[in-house]
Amino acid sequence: MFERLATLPADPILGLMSLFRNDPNPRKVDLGVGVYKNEQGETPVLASVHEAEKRLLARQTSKVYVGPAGNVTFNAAMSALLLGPSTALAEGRFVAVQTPGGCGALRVAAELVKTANPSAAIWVSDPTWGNHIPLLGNAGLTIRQYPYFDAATSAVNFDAMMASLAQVKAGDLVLLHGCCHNPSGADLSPEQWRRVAALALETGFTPFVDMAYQGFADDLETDAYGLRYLIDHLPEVVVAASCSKNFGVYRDRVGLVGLLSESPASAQAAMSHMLSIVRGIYSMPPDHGAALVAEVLTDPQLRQRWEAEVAEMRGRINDLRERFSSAMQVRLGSDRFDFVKRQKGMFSFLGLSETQVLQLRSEYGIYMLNSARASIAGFNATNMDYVCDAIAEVVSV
């Protein structure tokens, strides 16, 4: 049976990581991998999380299963972080389940949609995170795309986006990045979120918000504006959240899938199906990472420390954007890369051709995706000038 299987091509990001590891160039720079890095090029354990871990290990007496819904304290604390003081929480119209990372949240949501409406399509932005389509499509749902990013302006092509979404059928879902759009870094404005909400109410599509970077754009509250506006003004919203970036618990795989419904009864019915889906896929989520996040969010001292650490990571990324834009302006004598400082989060398209990207890789050991999506957190004081000099060389030819 298995001898008939053909070898699949490597995932673009994972393949790029392998190429980087095997490159002997001592000056090589990784702008491809999607993890936060500090000035030393490390992805640290946050001090708040480290303290929570010490406390957890000191009092933990069992490794018994946590149940399909996961850590209930985590579920409540994360729901509050995402939704704020929402009446939907008080009324019992929002239900949530802990998942193995944001990926698990996306897949459980897709399976729930398939159960509720097998003919539903999920519309994703063009471009979107590379794993959205397999995670959602492999559940058996139809995937469609709507235009989002205008490469000519390096901004959201909102008119084209809205024209496309006006054609979405009632019962379909539209996947929206809550903040820090991956891979473009171009986010919706508050006014644009309100217009999307109005269109969803008019046409009957259900927003499906992927919140993977809360706190990495402006601040924890501002970054949740779009999601909270949808929750407050629509009857149904699906949300998938990840704690990988803002808590730094990547390998612990911590996520949450949530659902807003019109009534507490329908929310509980959906909850029963989510629990059944979980039981049939992975049975129980891992405990450790969610317990850490719950400890941080429910302890005032740890939470204050964590919020400061999120602000520090966000500030560093925004500073790198400013420094890169300024450095390129000096080298090129133009504002060609000024858009980078206007964008949000860890990623930006640098507007380079695939030929230029491959030249950076082969001649300078600078690694980014072929689409020129760069991880801004990969810059630091040691490599910034080197990368800017190299980019200036390849774009000036």
Contents of the next structure:
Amino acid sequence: MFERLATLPADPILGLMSLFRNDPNPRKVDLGVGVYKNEQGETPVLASVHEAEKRLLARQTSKVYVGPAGNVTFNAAMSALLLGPSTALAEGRFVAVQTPGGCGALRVAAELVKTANPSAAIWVSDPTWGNHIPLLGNAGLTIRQYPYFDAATSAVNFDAMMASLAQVKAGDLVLLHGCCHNPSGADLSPEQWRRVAALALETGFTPFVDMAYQGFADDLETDAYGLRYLIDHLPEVVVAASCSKNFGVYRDRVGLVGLLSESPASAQAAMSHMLSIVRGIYSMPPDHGAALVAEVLTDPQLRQRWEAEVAEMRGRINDLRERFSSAMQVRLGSDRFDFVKRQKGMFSFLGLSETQVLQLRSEYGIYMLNSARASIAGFNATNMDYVCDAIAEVVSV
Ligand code: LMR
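Alongside the form predicted alone that was just displayed, please also present the structure of the form predicted together with (2S)-2-hydroxybutanedioic acid (LMR).
Time for the whole complex; same chain goes first.
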């Protein structure tokens, strides 16, 4: 039967990782996959996580099964990180389970929505992260898109977004990026979040927030503003969170799916379905990464160290955004790339054509997605001038 299968093209993001690894060019620069890199181009284990790992190793005496909900200390600590001081949490209207990464969270949420309302559509931003549509659509839900990013202004086209969301049916879900929109770097303002919440109340759609970069835009609290506002003002909200970036535990696959429901009883009923979905797909999540995150979040010293590390990663990315914009200003004598310093998080679209992107790849060994999405943390003092010269070269032809 496998003879009937044709080979699929590589995933656009993961495929680019291997193209980069196999490129012998000594000057190659990776602005592709969204992983944080330090000034040396490394993605280190955070010191706070490393310390948690040492402690865990010293005291762990058993690796017996945990259960479909995963690590309950992690679930409580992550829910508090996401929601802050929250009446919904205190009242038991928010429930959450640990998942294998943010991807697992998105998929469990989609399966739950499919169970609760099989005809629901999930509306995703245009553009959105490349894996959103497969992850959610493969659960069997209809995927629809709403306009989000305006390439002409490199900002959110909020009027078009709201006009489209006004058409969403009650019972559908609208996927919103909590902060650091992937791929555009263009985020909603607090006022825009409030208007989305008002529209959700009016039309009856359920916001579904993907929080993969908390702490990478402004700070851990400000980045959660939109999610927290929705939780405080709406009867139902779904959230999928990832610890890959802000804890640097990419390969350990640590995430959380949570939901707000109208009553503690309906939240518990939804929880029982989430547990059954988990049992039916992967039985239970891996514990190690979640145990590290739980240790970091619940130990005051480790938490302080971690918050400083998140601030350092964020500061470096924001600094690189400034440096890139100024370097391009000097080269082009124009503010064409100034939007990069106004955007947030790991990514920006550099506004290059696919031909220019491929030219950067083949002639200079500079890797970004074909859409010109660049992972800003891939810049450093050694490659900044090289990349800026190359971009100036390809856009000037
Ligand atoms: C990205 O967008 O590059 C990251 O979220 C990594 C991934 O899995 O795609």
